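Single chain ahead, written as structure tokens, the form predicted on its own.
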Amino acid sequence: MKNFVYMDAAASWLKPQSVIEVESDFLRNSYANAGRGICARAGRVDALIDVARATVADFISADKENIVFTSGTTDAFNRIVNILRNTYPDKNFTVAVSDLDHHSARLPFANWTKTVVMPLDNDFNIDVKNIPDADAYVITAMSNVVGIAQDVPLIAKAIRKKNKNAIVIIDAAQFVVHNKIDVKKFDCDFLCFSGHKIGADTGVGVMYIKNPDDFSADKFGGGMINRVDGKKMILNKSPEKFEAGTLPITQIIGLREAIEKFSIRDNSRALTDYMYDELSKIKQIKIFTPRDSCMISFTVDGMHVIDFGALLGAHNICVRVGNMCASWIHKKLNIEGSVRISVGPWNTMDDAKYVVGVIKDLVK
């Protein structure tokens, strides 16, 4: 049997050995809680987190005080909703979303505020000529289904032209893997991504806040309080203001290592192009992602995507099947679900040829 082939990078990256070793070494030899102690060991942990925060800030062209650690993108979006709700308790918000959105980027707003949908053009880009009126805008910088990078600065400019005071929120969970993030060029108020998408551990993510002093805290507890004066709470400055409780320390240290070792795209373009060309020759397969997409999403005539994924799994091939937690884009495409192939730096041309060969055999 062929060795296990993992082509589900868009769901979660396999972990580089160096990330595993850094986390393991920290847990064995250096572990202590952060922001709680004055001994040398605790101070060393505080320093490690500070360096990790600086690494993340540099990675997205931000400043350290703008970087808040979360448990991931889903956590960040739920927190953004609560931050806005606490900051503007009397305001009736309208939030603009799009059919590109992952459930995590859109559903947190559903029970709080009114949503309007930004239209897409024929190439699955947000239509900057038809930006609706809204108080806040969610830009999915790259869909996890069609894999097309949006022109975020252009969209943000169109939004600012429509409403200069709008709050711009970027979901960069997929984008971060394939394109450089520059929050200054993006002109966004919030941006978030998950560490596990770029080779870090699960349980850690990043929430960038452009002007943290303008927003109210959403979580309360240890570490974010400067002092309590009677009934009045004096909060610390950002990022501590938004980091109540114990941080995912081990994962944060692993995130720094993942970023240090991270390389955009690696070998994925050549392998993706090869598989796209080969799968395009199979008449039973309908690919709906463009050739320059970072992934290959398709359906198979006469076969449910779950069944097809199970057959691939029986050949030790791991891909993603279903609606990808992105119901709206599938509805727009008039399909219930899809099969998604996404390549990582660990994959080889032999992997690509094996996957193509198995697919060809399955659809004979």
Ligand code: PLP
The other form holds:
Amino acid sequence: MKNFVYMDAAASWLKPQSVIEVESDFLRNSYANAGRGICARAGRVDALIDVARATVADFISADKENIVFTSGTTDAFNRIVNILRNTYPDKNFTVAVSDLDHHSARLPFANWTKTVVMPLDNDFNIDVKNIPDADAYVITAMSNVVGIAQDVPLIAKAIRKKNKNAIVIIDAAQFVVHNKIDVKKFDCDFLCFSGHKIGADTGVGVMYIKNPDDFSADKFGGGMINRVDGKKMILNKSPEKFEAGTLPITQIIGLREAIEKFSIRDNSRALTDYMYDELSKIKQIKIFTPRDSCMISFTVDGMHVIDFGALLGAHNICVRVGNMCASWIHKKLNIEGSVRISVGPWNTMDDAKYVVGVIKDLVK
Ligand code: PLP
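In place of the form predicted on its own, the structure of the form predicted in complex with this ligand is requested.
Let us now look at the entire complex, which starts with that chain.
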């Protein structure tokens, strides 16, 4: 039996050694709060945050003032809802969503807005010919179950044609792992992703805001305020306006390292293709993701996916099973849950052969 095979990259990446080293070196030797201190060490921390922000901006073709640090994609979506609520307190919002959405991208809207659903075509693409009327649109650029990249510029164009003032919000949590992001080409108002899915630590994420001056703050506290004048608050400009309180400094510094070391690795494709071809030959396995998907999602005839996951776990294989926080796509597929294999840069062909071998034995 292998020691441990982690094929759950889509849930969270294992951390590159250099990210661990950069964070522990910072904690040991250079730690101070950011945006607060006046001493030289505090100034160096401010500079590190600034460089990290510039690295993130460059990574998605944005400018520094458009990059707000969050604690992750879920946090960003909850914040976007509050930002919209504070900006448009009297408006009855309608938000267009799709069955590709993760719970994090849709549930934050649930108690506030009316939702309409953008239909999908047979290949799990948002159907640009049938964009409904809405004030805001959530585009899940890559579903965490289906693993297919949406044509975001095309969808954004179709949305703008329907409503030129619409607010376009991109969930790039999975997309960022496999595709280059260019927010200018995406023509989006908000875009978010989590650091932990590209090798950074947990507790840090990114929210891009195209026109930060057009939106109200959602969080209030230290660092975001320029001065208090009686009852009036004079806010700082973005990004400070959206960054109340102490930032996850160490994780932001680790995020810069993760992005600098990040590359869309080819070995993942070769391993995924190999496993897809081998698993396709097993009659009890029903794969519903296309071969070019970034992940392999399937059901197993005669076995509950949770039991199947537990059996794989007993062979030291870690994959994701269940509804993956994406109930709508499972409902559409008429299944309760699925098994998802997602390969990361640490996986080898030996791992792939081992997993295929164990699955073959389990369904025998
Ligand atoms: N959106 C998608 C498509 C995801 O895959 C995930 C996490 O799996 C999320 C949002 C939520 O990300 P986080 O848990 O890092 O906030």
